[in-house]
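Shown next as structure tokens: one chain only, the form predicted on its own.
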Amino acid sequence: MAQFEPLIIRVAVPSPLRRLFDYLSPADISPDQAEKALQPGCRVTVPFGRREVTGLIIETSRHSEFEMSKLKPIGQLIDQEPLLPPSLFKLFIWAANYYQQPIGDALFTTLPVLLRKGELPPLPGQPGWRLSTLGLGLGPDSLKQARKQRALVDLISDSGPELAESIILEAFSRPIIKQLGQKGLIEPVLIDANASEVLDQSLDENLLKEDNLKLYSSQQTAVDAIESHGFNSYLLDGVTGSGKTEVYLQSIEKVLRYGRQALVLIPEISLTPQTEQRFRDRFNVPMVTLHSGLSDKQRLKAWMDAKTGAASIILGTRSAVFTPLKSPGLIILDEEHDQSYKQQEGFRYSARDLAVIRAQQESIPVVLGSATPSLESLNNCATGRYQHLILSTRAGDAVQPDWQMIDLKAERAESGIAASTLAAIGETIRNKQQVLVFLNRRGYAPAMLCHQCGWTAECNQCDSRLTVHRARSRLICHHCDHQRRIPQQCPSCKGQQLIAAGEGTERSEAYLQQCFPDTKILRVDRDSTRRKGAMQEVFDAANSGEPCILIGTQMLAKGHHFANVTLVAVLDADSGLFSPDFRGHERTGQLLTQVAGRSGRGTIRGRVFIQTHQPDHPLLELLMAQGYGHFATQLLAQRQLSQMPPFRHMAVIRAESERANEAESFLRLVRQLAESISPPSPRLGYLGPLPAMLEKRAGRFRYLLQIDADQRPALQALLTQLAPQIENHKDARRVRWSIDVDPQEL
């Protein structure tokens, strides 16, 4: 057999090292062969070290900078074909390289974690059913006492020859169709993705379920501003309650109708039922979740039948961003400010950042919407990056609720709420209408402590108070999840006077009870909801209209439309106010006003009540007085005086270690690496090493380097230089250390 020289694959592996590794491909395929066969975005199965691991080609070369002889040919090749197109492989080795992260890692953190383990995507197509020669067989007067079974095998034999199983569901149950299948009358099909197509196609004229709703001026001025062709990036800037959801929908039928598909982008799974439920009553057409709530099996299948166009409509948490699309025409990032779109851990991507950069490659319109803005956004609009669509009003009848200040210091408070707000509270409740009380602590209290000798329950493996949990009998870290039993008297003094100080969730929950014992009390936050269907119960409970109080964290601050939800209670409006992070104060804004938003959006106006013990705070004022829109306008100004993003860029470097003067050191350390590739100058600063807020965590101790500068690319420069000299240090194994672009939180 002729031998050739063999071709060099260069191929990603999911290691921490920030390099690819050269491959031969095999000795008896030519190298023309081997390039039309070894294609980037395929993947295969490669020798590294000890075992044999799936990689990812990136790019073949005939030459390498190691010598031919210490090569390794590859092993098998899973993919006859890449797995992503073109433009999405662009994206993530773009994404990679900007925010630092070892390309292997990057590449497989957002594949499905089955094709992560080299199998096989599932064959294109959607699941169905089809009548059995049993089930054609079947008399008129057959499955008499079975009314519903009888049903399904009239639709299958009406619909015929084979039914998509999304379309049975909508009407059947599945239990109906597991006794059909049982009985032999049907069986299982995988219906072409042609056929799906030519579905799709039948259904253009019945494309909506239900009619649009009327737009009113400002909803159809943004409609049709949205242009379907070409890269555009529009920012829908939406009071709480003025229909922002109805422009998504009305922005998405019309690319359907062009036959592409539409990505929509939501910040957390909890707000997945109620998006689904509202885009499958509009749409008559094949759709998918991608979240992390899913199996390994059913997230695979959506990310196929994304790729593959078999849904036409995407909607996902923030690793959707990376979802192959067929035929891709829109998407769409919904709560576009909220931090939840920031990978914190590993690749620490911004999926809002990274929609944009993938709409521009694919050239289709990208639209972030949001009732309050974040500051990088308004700044883009400013400087005409993005094009500023304003929804001041709410949609129908509805009006912006009245905003009330409690002021802490001269009214008594029992488990935090108020007298004034209990007696407000108490008079909705009497009115037949519902109250939600936001309160951004869960647990029964955030601290236990002795009243004899001052000790405090405080977690040995952070610097923070143990919070005390008394549904569970704990007391529990909320940053390390370590948990002890409640102590029965002080370890310290053996004092029996122990005080659970502050208030939670549970704390406010039970008081409330105690005073309204005939009214429901529904707690939203981590613990009450972590039974599956418990989200789905509040919200059945509170869409049904009955006198109730709903009672939680942030969780319930995000997009959810309660109609009869009259009065909003902020138990705590102070503690973003005087937050070390220069991002304080605008999260503070978007909370106290996305939390005020769920008052009033039906036919009754909203009351919304802030507690404060700072009536008098002026960005407090500011935000009352003139709304969130002139809110961020000051914050913007302080941020351009004080040059904080996003008028310059920013990337932190983290240590951290078991040792607090290890993670210090290293610091130092590349602080020197840093300095010696780009002096300290106006165009480029350094901060630090400095101790993270929260400096010990999970017994480690965290410290961070701070390093800003006037233009991206300059600081783009800089990381690309000292990640790997970083990386090639002796002491870089001696602590863990990452790279954070754009970083929200510090």
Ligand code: ADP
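Since this is a predicted model, take the numbers as computed values, not measurements. Positions refer to the first chain, counted from 1. Basically, rigid core = biggest C-alpha set you can superpose within 1.5 Å across the two forms. First, how it differs from the form predicted together with this ligand.
- Core-superposed comparison between these two forms: the C-alpha position of Cys515 differs by less than 2 Å.
- Superposition of the core reveals a Cα shift of 2 Å or more for Leu163 between these two forms.
- After superposition on the rigid core, the Cα of Gly181 moves by 2 Å or more between these two forms.
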Given for the second form:
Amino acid sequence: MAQFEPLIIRVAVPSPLRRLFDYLSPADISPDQAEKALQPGCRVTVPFGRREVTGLIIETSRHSEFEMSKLKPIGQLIDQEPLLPPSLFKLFIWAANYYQQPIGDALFTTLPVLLRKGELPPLPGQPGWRLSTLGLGLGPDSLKQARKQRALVDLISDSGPELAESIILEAFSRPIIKQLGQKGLIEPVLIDANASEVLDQSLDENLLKEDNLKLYSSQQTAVDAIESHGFNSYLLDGVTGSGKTEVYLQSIEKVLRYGRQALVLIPEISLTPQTEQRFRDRFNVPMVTLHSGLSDKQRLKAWMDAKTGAASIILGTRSAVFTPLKSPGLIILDEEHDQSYKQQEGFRYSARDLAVIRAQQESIPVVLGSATPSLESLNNCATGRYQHLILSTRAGDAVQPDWQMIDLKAERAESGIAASTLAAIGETIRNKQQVLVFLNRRGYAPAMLCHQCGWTAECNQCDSRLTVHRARSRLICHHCDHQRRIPQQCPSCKGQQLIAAGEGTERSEAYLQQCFPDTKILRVDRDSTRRKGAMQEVFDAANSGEPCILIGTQMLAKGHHFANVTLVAVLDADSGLFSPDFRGHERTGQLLTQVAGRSGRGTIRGRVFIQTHQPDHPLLELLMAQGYGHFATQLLAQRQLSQMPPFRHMAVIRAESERANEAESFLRLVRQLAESISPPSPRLGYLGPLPAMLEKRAGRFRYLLQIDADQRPALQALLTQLAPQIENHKDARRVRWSIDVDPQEL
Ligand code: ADP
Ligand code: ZN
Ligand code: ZN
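Structure of the form predicted together with this ligand (previous: the form predicted on its own):
The next block holds the full complex; its first chain is the one shown before.
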């Protein structure tokens, strides 16, 4: 039997270690043959520690840094062809490098669970076997010692692909088939599968299920500007209700007519079922939706339908940016400013930024849409990287709502609701219209305190107060979910006068119900929507058009279209104005504009009441008087002056530990390591270690080290050298640490 120098197979495995692992190709296969069969992007099983795990081949090589005798051969080749199309494979590698995430972790936390477990993608048709490229090249002298295996290879070689059933009928046992499979000499195929070329259907005249709306002129300009071929990025900057979705739909139609697929990303599917419905209502093409409610099997099926081209439209949230596509044509990412596009733990990627990178790699257009674009995207328009498409008026007869400031210093508020706000709510209900009340704090009250001694209820695991939840009779920490009963008396002075101070949605709801006993009031927050179907009830009530009051947190601000809401009341506009995060103002402007945008989307002009203690705050005034566009331009100018993102590029290294000083001193060490790679300079600066905004959380002390640079490559080069040094440092095991590139929250 011929013996060859084996090929080195470099494999990514699901492990937090920042490296690939070297294995050997099977001994009885020549390196040339192995190179053909063991392609990057194919899964293999490999021995890893004491286990056997599923890994993914990243590359093959003739050399290893390790001693050959120490390397083990791979187990079994799972895929006969790469699981991921090359462009997506490249995207993963790019993203893992850019976000400093071990490639194995990045891949395996993003693939459908069943693929991680090594299952074969489901294929239509009858299972059978054919010779692999390896099997086809098998010399006549190979497998001399395995006569039965040789006979099977000869059979398939003579007769072509064979049904698994008939192989068994020819008296070959299952182990023989398995052994050949493991050697990669034969591969599973589907025989006589009449795999329908589903994409051809889209060229059909019946592509549309319903007629397109007649575009008004700026919509038409936008649709015309979006080229269907080649890479281009567009920012569709359209006020709430301006008909961005219609622009998406008609741009998608264009690429469907070329037999291409569209990938549509939205922040959250369960909150906005209408969006999905609008896509389904418009097109007669197969569409899959990737959301968290899918079973593992359904998810894999949807993934495969995207990969084989059986689905023409793929709608999903953040991680859907990694869906394989057979013939990509267009990527759309709605509400591009939404924070949920950035994963906040583990693989900390930004789906928005990756959508652009992916579009570039696939040479297709990408459209980012929002009524309140991020400063990053606006800056990309200013520098010419994105083409700026503007829809400045509402579609149909709807006009922009009228904003009014309610000065809380001058007016008394009861349970968070000022007298004039209450009067406007009453008036709206009497006019048989709907009201939306926005308060970004769930629970009954954000604090409980003792009137006599000033004691406050605090979480002993976090630096924070406990929130009073009256319906559940509990004090709950919103940071670590620690819960306890509401005490009967003050634990400190035994006094009886415990006060629930401030207001959350539960309290304002109770007060409104008391004021309007006959009106339906629907609360929307994480507590009220825990029950299955709760959100649907809210949509049904809102869509019925009956007068009602919707009260809730930012879950209510997301892209809903309720035609009969004519009054929006923001109970507390101040909290965001004083956030220490440099994005605080940007987020406040976005949130207020989005909430306000729920008002007056039908034919009646809407009103927006903004309650604040800071009616003269210059930014609030600017937002009210001139709208989000001018507001954002001003913020962007400030960012440039203060040299903050997007004018500098930032990464944050975080560490946390149960012992108070450990995280801080660890980051001091990280800073030393970093400075010896790249000394501080005007081009690359360090800040920290600093305590995190909530220094203690869930019993851990949290610190961060901020690094910023004027050029991305300099920051990348530093992090790429630094990460393995941190990982290999003995102190790294004592803390939890992570790197966050382009952090969204500090
Ligand atoms: P956005 O996503 O920009 O907030 P939508 O796409 O939800 O706005 O559109 C708001 C409303 O305007 C929807 O009811 C939509 O059907 C309607 N609309 C959009 N474009 C047109 C148009 N060209 N003619 C008539 N109605 C339109
Ligand atoms: Zn007390
Ligand atoms: Zn806590």
